[in-house]
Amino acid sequence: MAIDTAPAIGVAPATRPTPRWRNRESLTAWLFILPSLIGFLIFTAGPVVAAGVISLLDWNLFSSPTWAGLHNFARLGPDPTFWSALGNTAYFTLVSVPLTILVSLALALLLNLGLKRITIFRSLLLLPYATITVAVAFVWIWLYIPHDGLVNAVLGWFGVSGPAWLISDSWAMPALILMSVWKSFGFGMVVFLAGLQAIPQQLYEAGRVDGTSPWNSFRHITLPMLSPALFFVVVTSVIGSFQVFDQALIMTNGGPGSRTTTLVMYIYRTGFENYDQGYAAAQSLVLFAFIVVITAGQFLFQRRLVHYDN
């Protein structure tokens, strides 16, 4: 018996679905994509690659670099400076980092009350963050003058005799996280802000029909309902914590003595002053390693701590 092996009528040719890189969505999506892409490859990722290379070599920058190994990682451990570099570096994170946030947070708990002109003061708020950090830190240098400046001014009113701010060794840190805090301060102000602002009103008159008081209501609406902003914060304010710079530069150049000697500027002062390459990459390698690892154990807890509105 004869089989008909013709194809069927009104059947279409199976093809070949589109590969979703070629989808014009996903094509347009890249092209939008690409010059961040393009400038991370180029200003982040490809330094740290750089680093990376460097760190293994003994180059100053004037004669040809030669192999070195792991000669570079081994000096951080008999070296004093740099250990008291990271100390003042994690003293500076573990004091500023919680002032901030709580500044940042009771500033937009008192913008969120729905004032009169408030925008005006949002904005001036805001002005700080905005500011160039260089400029802010010679206005602190001027606050912080012994017998003129307006900080030990304002502590005479009150028969205080303010210290010598940016030459003492007990203050000039203290000074410093002083300065940051009012500089990073609204950036935080506004995330708060943004997270206040997303809560449903629902949640706080069920509170009230209950008997909630304030506190309470804060605690268990507020606090909760804040905590991906909070994580948020704290997750980038503490990595730039660890790269704070440009205030001690200015106001003290890490002095008196190394008090205010962080990590930044000991890699700065070793491969732009003393001309170490190979050494200070493997220290930014080192500092960019505690970053990584404290980062990781930020996101490891928040699965406890962070709670998320489905």
Given for the second form:
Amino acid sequence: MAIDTAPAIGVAPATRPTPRWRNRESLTAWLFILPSLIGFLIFTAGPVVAAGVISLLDWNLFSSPTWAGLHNFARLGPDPTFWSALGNTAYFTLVSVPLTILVSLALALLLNLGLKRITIFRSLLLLPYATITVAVAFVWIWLYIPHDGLVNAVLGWFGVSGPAWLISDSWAMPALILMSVWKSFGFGMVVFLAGLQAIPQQLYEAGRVDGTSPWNSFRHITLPMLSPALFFVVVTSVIGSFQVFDQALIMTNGGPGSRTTTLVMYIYRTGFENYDQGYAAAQSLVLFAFIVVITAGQFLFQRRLVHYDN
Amino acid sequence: MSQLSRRGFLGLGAAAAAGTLAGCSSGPPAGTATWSMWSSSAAEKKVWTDFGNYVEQQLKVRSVATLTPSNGYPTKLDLQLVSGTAGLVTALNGTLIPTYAARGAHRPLDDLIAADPDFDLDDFYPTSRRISSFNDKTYAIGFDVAPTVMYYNKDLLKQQGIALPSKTEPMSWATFRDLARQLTEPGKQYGFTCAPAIDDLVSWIYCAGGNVMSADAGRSTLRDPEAMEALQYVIGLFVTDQVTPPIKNLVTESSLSNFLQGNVAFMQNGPWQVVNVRKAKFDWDIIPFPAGAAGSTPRVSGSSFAIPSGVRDGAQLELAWRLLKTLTSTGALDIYAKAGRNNPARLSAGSAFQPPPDNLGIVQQILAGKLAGGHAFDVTTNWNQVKQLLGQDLPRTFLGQVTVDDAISGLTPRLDILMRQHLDTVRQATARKG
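Previous: the form predicted on its own; requested now: the form predicted together with its partner chain:
Every component of the complex follows; first up is the chain already shown.
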């Protein structure tokens, strides 16, 4: 006997599945996500939309704003300070990100060797990252003092006469980069360490059976398996570097000349010291666009280089 | 340990939300005397607490002062003014009064002054009144005002067998440079210290008869011979004569900390540092600023109280005016002066400023025009931008990285643009007023 299992047209099935968003698990998830979502909408998405509106206005904070159209964006082209600040920021990013990653990775590999009493080193190495930038910046100002600072004293032991770091045209930015690498390698180190510890040991054992050298083992097992962590650290470091502000403000105030004036510092000064909110908002949006394009580029590029287990 | 039920969890969430909303309440109730001020130390906080007590005693209303560290004060004030949460009265550094006034952030006070027979504007030093005005209107009432003076280490001069300088007669620039050279032993002892910035340079420029801007503030005059002479002279003390302590970095460079080390003979600074220099472990005093071609006419700086534009009329404005009068009254400024914070802006409060140093009385004499002189700190409505621009390239001349001539040549066209923008802002402010 043939059994017709198809439901009659127009008749609802007796037990229609509850939509995913209405089941208890989803509701609980939404409840937990809600505070963050509200925070994101109010403190991130809201200001981005507001910046978009303000960028179209001529507004000095106190008087009523007037419509400026795209004038604030047109001002960016002939503004040498904007381009110099962008150049400084790009220089900072291009040097500090690879350096930070190299140092982080090297230390993570070292910590992953399983040496005794490694926990104390792990904690010590994470300390710079956990310390607030303002405090670190003031300590580094002291370290960089030309005549009796520790950095030049150490260089002096090797017969090297150190520069006047923070007041030198050519050394001020490298000095900032050095400090930033020291301050931020801890974050990458922790991420890499977690990634290293998640790599299945069987892969290395199989490599050893095949007679793989340590270098090849690093190239063909460690790096591919670590690539998701590497990608995450590269993306977050690039975004963070484009937003560099506090250490430059505290250690050099953008000088000497404008050698260490970063884009965020220029945006802050335009908006809150020069009372040119519209222009500052336009600069912010351009910075936002740069970060979005670079990050999108990284995501496109990662498809070829990042290896995921699944 | 009992588990939290879903109902309990939601209840806690509701309580937290209510608490957050309560924290976002609109501030003190109407009728409270609210005012804002910068404060970066316990000693300063004590003075403002005493001010608050004085206000409550005089006005019989509750005083609520919002105190913010001085480096974050302008930003916080901006946000308070924009969001309408600023106090009835706000403290302002004199260099920012034109900036705020031109943008309509504060209201002119002339109508309130004219309607109040008890308020005597003549009791304020003329330079304080000039600093507190913009576009021929009074926008603020001063609470401190002072000329730049020269501090000197008496012990150091005595050790070198050098006669102490006159307490009242300013020395010439040539004499000052000779003395600074004589007192310098490189790496060990120095003749002079000042900040490598326009705020300190401007006193030398005024003494040479120059200025940062023309009389109508329409163009930069740093290329004029008087200003160039002053710039060459001071930067020469750093680069050519090397009579100053080496610059370690441009952010934390402090003439005060250099001087307090005890190996610097002269320091250019204002009497507002007297309270800090009193910690010095050597004998010291102050003398008038060295005289250039235009005499001893260093910059006179000051701070004032103003009423935000948001305080419009009725009981609120009446309370704001009474609060402003109380905060700048002789009684309040006596508290300020006794604490040794700075020289009060009122003539009638000046006597409360106590020594040491022995020669502190010259501050009042300079302000009253009885001794040497002073020059109100001339600023534009975009002074932050002018200062930023000068702050970029001038310090490099102090380091010998750029010549004075090259730096000023590079700066002048950009300064001229800012001066033209300043004139536009003044015109817009005048039109708005009209």
